[in-house]
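First, one chain by itself in structure tokens, the form predicted on its own.
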Amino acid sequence: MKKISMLINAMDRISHINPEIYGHFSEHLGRCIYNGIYVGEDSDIPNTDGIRNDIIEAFRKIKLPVLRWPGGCFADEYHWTDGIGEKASRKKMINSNWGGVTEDNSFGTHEFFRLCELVGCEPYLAGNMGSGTIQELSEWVEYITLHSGSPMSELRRKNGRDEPWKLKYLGIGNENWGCGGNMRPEYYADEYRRYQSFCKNHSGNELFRIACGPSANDYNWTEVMMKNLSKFHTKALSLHYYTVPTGDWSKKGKALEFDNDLYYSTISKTLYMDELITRHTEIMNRYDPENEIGLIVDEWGCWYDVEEGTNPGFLYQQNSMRDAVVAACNLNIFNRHSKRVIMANLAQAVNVLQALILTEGEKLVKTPTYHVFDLYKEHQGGELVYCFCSDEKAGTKDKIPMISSSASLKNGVMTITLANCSVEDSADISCDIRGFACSEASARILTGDAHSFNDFDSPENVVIGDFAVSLENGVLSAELPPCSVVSVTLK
């Protein structure tokens, strides 16, 4: 067991933690939408307008705040008019990015906004800049948000929706440095300025326009964007970074087969997110010292080799306690950078990559990652407060900080989240709480062997349990087992 000293100063309030930091991503990829979120109105699986009731309930339980759709790479080949009107007559397409399967467009704009209504989350649309036109994107915004008086609003009415929806978040293009058109940053910046100028605010709806930002450590892309865009053009830049345990995209490693060295390599690579955000923020600070342009990490998570026997284009993978620690570390990083980071979207919500939920027919499994979002949900809308942790190390070849942490205040309650990243040692935590008078402490924990996972035969192998902590004279004490994620509530 290693001793860890911590200090939390509730008087030092740093930044607001946007609920959208706990957002998610749903792409037309594999079984994320079809046979995942959406099963159709005629399915024997209990559903509301074709959307699985158990998924709606699971999303609501973690207070899912925002959902990004329809991609991903799919977004820059998606033509929204193919996904409206009578389903039998909707145009089919080949999903050339993900598995070459036929997309029947039965889940389109109306279905997505219905999903968001049922869950109670904000919709975040990724608009097609790669293969689409300015007119196409402009008319999609008009179709969604204009009350009346145009062909698009009348078309929406014809398709069964009289009132417009509210649309806040609009991404203009996706990964335009790659699958979204292989553009140079200078070219994309000019195109973005053209596209965004035709995406109008209608009927009291105010768009929050988001520009495609960098891939991982492409700092030049951020520099060019910040030079060429202003708060009048965009409200945020996106950032994409995936945790690949081996660092080799051709052989990423398996979800459940790893030794301690590869485990620590995984955590080390996920902690690189902190350096990425720090350095991109430094660039943004030079051009935008007032923080008027946010940073959105709208694709993040672990990316492994697909499970054997599954379609390689579907990106289906299992999810273990290693993934839970990855999720906990990232969410703590986003909290700590919440002055600049205003949203993040885990890839992806169901059946793809580091999913919250896995489905098979009528069966549904909540992954360890899902339970981390349940543990962390009370940070949403809180105020980040100063949280120091002694720099004890864990690991073999890759030495990493043993403890990941963050703390927030909301409605007179303090939430502290901790991850013990070590797979060998327990952590004896002694945390001095200052500037916050509290007399009651409770905690919940997710823990297990790093390889532990939930499947359809054992859906509750890894679940949240109660956890004993003590609070005496303003000092919080706890013993965190190896490979664990803990949420502490102080009142």
Ligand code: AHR
Contents of the next structure:
Amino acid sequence: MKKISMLINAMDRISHINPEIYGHFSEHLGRCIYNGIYVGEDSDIPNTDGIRNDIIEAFRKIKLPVLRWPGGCFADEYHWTDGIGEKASRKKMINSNWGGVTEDNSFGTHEFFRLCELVGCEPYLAGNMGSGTIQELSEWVEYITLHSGSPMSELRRKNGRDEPWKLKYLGIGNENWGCGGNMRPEYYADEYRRYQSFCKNHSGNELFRIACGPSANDYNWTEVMMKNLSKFHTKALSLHYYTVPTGDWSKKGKALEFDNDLYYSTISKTLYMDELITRHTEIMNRYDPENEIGLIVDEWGCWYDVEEGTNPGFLYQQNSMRDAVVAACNLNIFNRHSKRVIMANLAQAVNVLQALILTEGEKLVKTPTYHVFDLYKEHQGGELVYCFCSDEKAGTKDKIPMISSSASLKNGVMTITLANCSVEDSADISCDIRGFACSEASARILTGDAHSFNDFDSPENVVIGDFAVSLENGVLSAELPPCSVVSVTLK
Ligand code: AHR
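Show the same protein again, this time as the form predicted in complex with the ligand rather than the form predicted on its own.
In what comes next, the whole complex appears, and the chain from above leads the way.
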């Protein structure tokens, strides 16, 4: 057992935690959209307009605030007009990025907006800059948001939707330094300025235009974007960083097979997110001290070798308590950087990479990662407050901070989230709460061996349970077991 001292000062309010930090990502990749989210109206699986009811319910439970679609790499070869109109006559394509399978475009714009409507979340579209045209993207915006009177708005009406939808988040391209066109930052910045000029605000809709940002530690990309794009051009830059346990993309490591060394190296690699955000923020601060351009981490999570026997192009992987700790650490990092980080999107929502949910036919399993989003949901829309934690270390070769934490206030309630990253030691936490009068404390926990996971035969192996904490004279005490994620509520 290791002793940990903490101090929370509720008088020190740091920044607003945008609900969108708890956002997600759904790509036409493997079984994320088809079978995972969308089964079609004729399926035996209970659905609403083809969208699985169990998915809608699960997304609503964690208050999923924003969903990014249709990719990823897929976005830069997606032509939206293929996905509207009569399903039987929709054009088919080959999904060349992800397994070379046939995409029948039965899930398109109308289906995506219906999904967002049912879940109650903001849609976030990634537009095609890599292989599309300005006209194509500008007409997509017109189709979605213009009330009436133009060829595109009339086409939407003909396809059964009279009222325009609201569209806030529009990404212009995806990974344009890689699968989205292998562009140099200077070239992308110029192209971005042209594209965004023709993505207009129609019928009272206001777009929040997002530029493709850097891959991991490509600080030059951020520098060039900030030099060339002003707040008039863009509201945010994206950042992509994946946690690869071995650090070797050709042999990333398996989802459920790892020893303590690899476990700690996974957590250490995930904590690198903090340095990345800090350094990109430093660059952004130089050009934008008023904080008018946000950072959006719209792809993050663990990327392992695919499960044996599955299509390598489908990126299907299991999800254990190790992933839960990874998710908890990242969400605490995003909260702590919420002055600049205004959105984040885990990759991906269903059946792909560090998924919230796995499906097999009609069965659905909530992963440990899903439960972390459930534990953390009360941070959404809260005010981040000062939270200090003593620097006890855990780990074998890679020493990491043992505890990851953050705290926020909303409607007179304080939420504190903690992860004990050690797989060996419990943490004896003593936390001084200042500037917030409270008399009631309750907590929930997710814990288990780092390898424990939920599967179709044992879907409730890892679930949230109640957790005993005590509050005396403004001091919160708790004993966190190894490999655990806890959410404390103080009133
Ligand atoms: O999430 C899987 C892929 O990872 C996305 O399509 C791409 O943007 C990234 O490289």
